[in-house]
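Just the one chain here, laid out as structure tokens, in the form predicted alone.
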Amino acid sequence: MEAPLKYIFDSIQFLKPEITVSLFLVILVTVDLILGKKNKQILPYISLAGLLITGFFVIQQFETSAFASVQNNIGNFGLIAVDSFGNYFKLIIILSSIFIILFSISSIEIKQAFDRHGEYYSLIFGMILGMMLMVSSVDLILIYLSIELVSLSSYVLAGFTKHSLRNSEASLKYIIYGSAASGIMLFGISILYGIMGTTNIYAINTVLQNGAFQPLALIISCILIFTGFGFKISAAPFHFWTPDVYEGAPIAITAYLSIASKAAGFALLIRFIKITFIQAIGSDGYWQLLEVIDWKSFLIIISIGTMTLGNFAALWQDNLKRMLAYSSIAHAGYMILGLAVFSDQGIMAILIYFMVYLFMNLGAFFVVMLIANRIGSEEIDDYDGLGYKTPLLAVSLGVFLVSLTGLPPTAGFIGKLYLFIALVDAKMIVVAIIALLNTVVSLYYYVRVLKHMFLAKPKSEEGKIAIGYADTVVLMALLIPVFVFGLYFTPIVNLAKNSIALLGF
């Protein structure tokens, strides 16, 4: 027993962020029990403190490369890989979580459930813990458990407010689709374990290198496992839950699912494909995958289908949350293309894209939430004349939508630019053209919102919509980076460049 205990104690230093999140989860539950049904205003500030401390530990570990967990019978491969790639996505998760806590303080939907704020913030920390494990997991069992931890928390959060039928419908649909995807994925994991005799993806790569496997069974198992990944990142045809859940869930939770959950899913997908199927990395940075599954063709098909479906479905939406849901599906399609390049440059493009996507997408949802707080609607027709009633919110939403389209001088342009550079360098010209045409389609439904805000007459004669100083500060914290990173993007590029290496490669 001494050796396993030694590995456990040695691993604790690499798990400081996860341990911190767990401790603050316990603190939130304890404080909520002590406070009872009143005086719960302190809970979001405890949450923010926990996230800042967690972020400090993540930054502290940024140059670390190590396995965390007990040594097993296949060698010194742990359950968790601590590397700069995982830490980059942990930063995205923490940063988006901080903004979501700030959103929640201002959200009327969340305020209406004041007596259940303890559960609300505890569930968010449960999601954070699950997502941080997702981005670092290198064992199929832990991958499944971490996905389930995220899913169970998000199922409840999606139906948290309970004040509308669509809220309950969102939660019910989410859990039905999620359970099906989870079961299919677990079946795929069981098949893969039966073929390989191990659940560690590094060890699976070793078995694949030796060629001792059944090709058909391997293909079936990987497709089934991809179902779970595809569900998390809202890739077609596993996207069906996204529009209904995004529309019915509280806006703060919708924004959270669109960034943090998607980021964790992408990190997991990238790690799974690269580590499990890599054969070598060329001097030009392109991956040479084992010829067992044609991942490139598969991902390109999924990507084109995802972005095309997302963009064209968004054209017909009259609810802004639903439109942003389909927009989120389309953006997932763009980012899958970065993975399909199978190069360090493609991964760097995804990392840059996610960082700028965080600010512009959270910003769009924040403005929608602030407007919904005042007018009680998310319908595009009710945005008529908002450019005159609330110029700051209308202009800010316009900037976020222009950035989501990918037009200069916003940060969204930089995200798309590096993605298209990676595609062109990989000689994927046709795919790049299809992605560019999809971007043109997206411009239509984003501009449609601007038309309603600035060119249509107000439906009512109500006065201007004002927002508080705290909300203005949060809005500026999202808006300013969209402009700054659109003009000076070197810090993000350098951070992404230093974060593309996975442990062992």
Given for the second form:
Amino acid sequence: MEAPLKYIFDSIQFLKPEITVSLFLVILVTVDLILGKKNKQILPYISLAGLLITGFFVIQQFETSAFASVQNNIGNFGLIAVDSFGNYFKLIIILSSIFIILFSISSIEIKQAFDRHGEYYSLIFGMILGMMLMVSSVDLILIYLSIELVSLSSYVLAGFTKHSLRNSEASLKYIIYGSAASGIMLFGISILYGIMGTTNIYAINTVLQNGAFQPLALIISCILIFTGFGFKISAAPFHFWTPDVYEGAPIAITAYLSIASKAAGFALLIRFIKITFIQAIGSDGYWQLLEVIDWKSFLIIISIGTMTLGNFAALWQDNLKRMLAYSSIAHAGYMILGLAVFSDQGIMAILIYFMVYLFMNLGAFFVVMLIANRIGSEEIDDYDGLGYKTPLLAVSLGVFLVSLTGLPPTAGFIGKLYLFIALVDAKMIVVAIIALLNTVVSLYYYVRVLKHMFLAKPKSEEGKIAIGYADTVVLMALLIPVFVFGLYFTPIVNLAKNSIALLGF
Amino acid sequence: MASFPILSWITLLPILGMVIILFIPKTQEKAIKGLTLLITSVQVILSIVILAGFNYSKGGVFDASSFQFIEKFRWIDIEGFSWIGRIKIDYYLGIDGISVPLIFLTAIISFISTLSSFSINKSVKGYFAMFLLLDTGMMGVFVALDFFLFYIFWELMLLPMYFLIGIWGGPRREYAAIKFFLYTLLGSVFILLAIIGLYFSTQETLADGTKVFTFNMISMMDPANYTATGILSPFNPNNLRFIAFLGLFIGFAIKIPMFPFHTWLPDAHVEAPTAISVILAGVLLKMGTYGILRINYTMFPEITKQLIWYIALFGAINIIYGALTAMAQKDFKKLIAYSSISHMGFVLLGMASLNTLGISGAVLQMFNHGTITAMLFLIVGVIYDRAHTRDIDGFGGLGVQMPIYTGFTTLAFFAAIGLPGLSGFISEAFVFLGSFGFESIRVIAIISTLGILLGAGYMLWTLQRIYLGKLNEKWTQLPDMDFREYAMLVPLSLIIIFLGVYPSAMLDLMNTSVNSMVQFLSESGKFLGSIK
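Given the form predicted alone above, I would also like to look at the protein as it appears in the form predicted together with the partner chain.
Next comes the full complex, and the chain you just saw is listed first.
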């Protein structure tokens, strides 16, 4: 067999999840065409089936550690690295996708666009494919392509409900900002290729180890590339799109952007920095980076800026979705700190944080969506007295928000605890204090929602908001882990601990 | 009896009750109230069982083997890697002579404030669910010996307290509730940071000889368990123990509340419903001083000694500042709130004397302040329920109209002033004897006695304005106390009188532990000092 073809066939065994996703993307489009205008209720269930199969393949290859799509001309490095780190993030992406599809089933916004359901679910699958490639690609070209795939799908999804003005505005802003960011990133990639002569980050690492490069060009190219990552994880100062898009997009998509696409961005950022610049890992778990760029100071500054800005801006928000957008910026700030530690403990903290964040943030958005389904508003003022109209939803939202604040005995505390453990272990005390003070600030705006729900009197005496059986089940699937992982976090920590391995390191 | 996990029961029973309440339909208000009363009475009974079974000769404090009613289970155990040590957290409860009075106090105060809560008729279900959650948090703080567990209980109280003040409080309840929440959270994040620092500095030797980092509070008290390089290890020349001490101290001082961190207290007290004021003054404030005694003193003895003069000074400021501010109040409840700040100053002063007399006085004062101030807030509640005002100058001559009520008030006021024969006298006397006996803070002790004078001043003046003189015509319709109010005030009065006459009942309980603590402070402080 010819060499290129052989590499493709050899890779199939490692790419089963990605292949499944692509296959279901095709199935969804086809079924949508066959069904015509009716019976579209079946589409989400096909999607769920596809996700479960994908999840199965991911778990099956969890411990695998190998390159797929190997190119032998650059020292047998491949385009895609399959490792437990990537698989952990794939699980997070799949888990959040499952929840998003469940959300979409009960979302009124999505239901109103009934005739375009086929596009909706195929776009989600396109995004999943992009994200799965993002978390595992080790070649700058593939990195760029996967980011674009995710971005293009999410631009459309953000503006999916066409008749809302806000919605179109969100989509347009997202496109303009996103294309600018990826343009800048592409420019950075081209510079990096120019000085390194290769697009594979493992190969770049080899070049850097040998010390043959132009430092200034390297720094510029890395900062330009960071723009693309920063855009995806909405780190300050690349966060400007976040509040507008989060506020304008359908709630299910907002929730999706805040978890899955952010997780993919983080995985990519961590992989890029670690693989490209690593020199050695000590037995204590601390990384020795090549001293070409002061990533540590850079990330600490970005992180403190991001969390402080996110938290303080959230204080003034009256729209709950917008507030959660700023809160998600703040959380990205905390998580960047985990990377800035440059140790395996820090990565473990990020992994734990993401798993916890998935449940609490999706939970908060789910409740906001259920409430918006009934009262048609996300303004915090309209939440007055909700605790008496719909106790279950209000209490659940309360628990999710308390967990986002990071108070025990909720899972959010465990996420923060491990982050601070990593920081204190690395003796970054001042940074830890700044992050903790940020937590105190965040309490104010989270509790403000509680205040409106429980302390304020209902404006109108309208009847109770009842929720359906299926919605209750989904809610419990999000709520129970928040408590269980708050009190018994052994499984989540064990999983994260076994998932920090990046291919080769 | 040995195998019965009595501490778990007394701590977790309220949570169990909360879960049951969540399943009771909210129209069944009587059932909800009855269940809460039942649970808090069982707590009182359990606390009496604990008192009866308590071995007076065991010291506890820093010696794991002489803690009593110990329950210890592995809770979290995560195998380590080369780069991360094994993570081990225990569910570890146990009590000694310092925590046992506070457990009894918590049980009594919870019971009495349940009675006081019976007048609540807005969202009864939510109220009692929150109340029971709060109860678990309070009890848990006093029995936990694992720092992680301690912190969970510590934080568990915040949310219920926020809602209890915020939903069932007075007109400015939202402001008071969020202020309380933010202040306390600010304090507890410093505590959290210190906990993590201590975790990375202490190692415990397991049965198989391996050493693992630990959250065990008792291991953290023994310098031998510290690692060579831990950031809070005394063996590390660049350690941050001083900063950690301050972090913990500020975290606890906010709860006491110690000047200048006290501003949340008057707001919280004034806005909170009576029962919650009772809990707040009766139990919550004690957590601050308990934390300093249990944690700062034993884990950072050398820094405690270094800063002892300042602790005493802040105690004195609390005493005098609280008393002066109380004197200027027009609102009856605010006056009691400031008097509470003043009385907590005595606890700090007693603790600062570092001798048996002073520390016994401090612990006893914690208990006495709990009962006396609880009674004072109940008294405010009684009159507020009837007159719907707390303006001191708006009353006058109530002694004629409500003689029995006035009798109880006089008793509580005199106890607060420290009249001999009542419990407040003993603890204040001990505090002054103790602090006077410690040369470096003698001057502060002398100045603090002024607080007694001021205390008598504002208390007697208030007594005169509200209860003596000519009866204000507006209040001729006020009825005297009813049965429920008797049930709340009589037990507290009996405790106050009993401990005034026979303080040994409480002092004997804590004596061995206080002695061990004093001895520990003098010895290990020396040891740690020599490393530096």
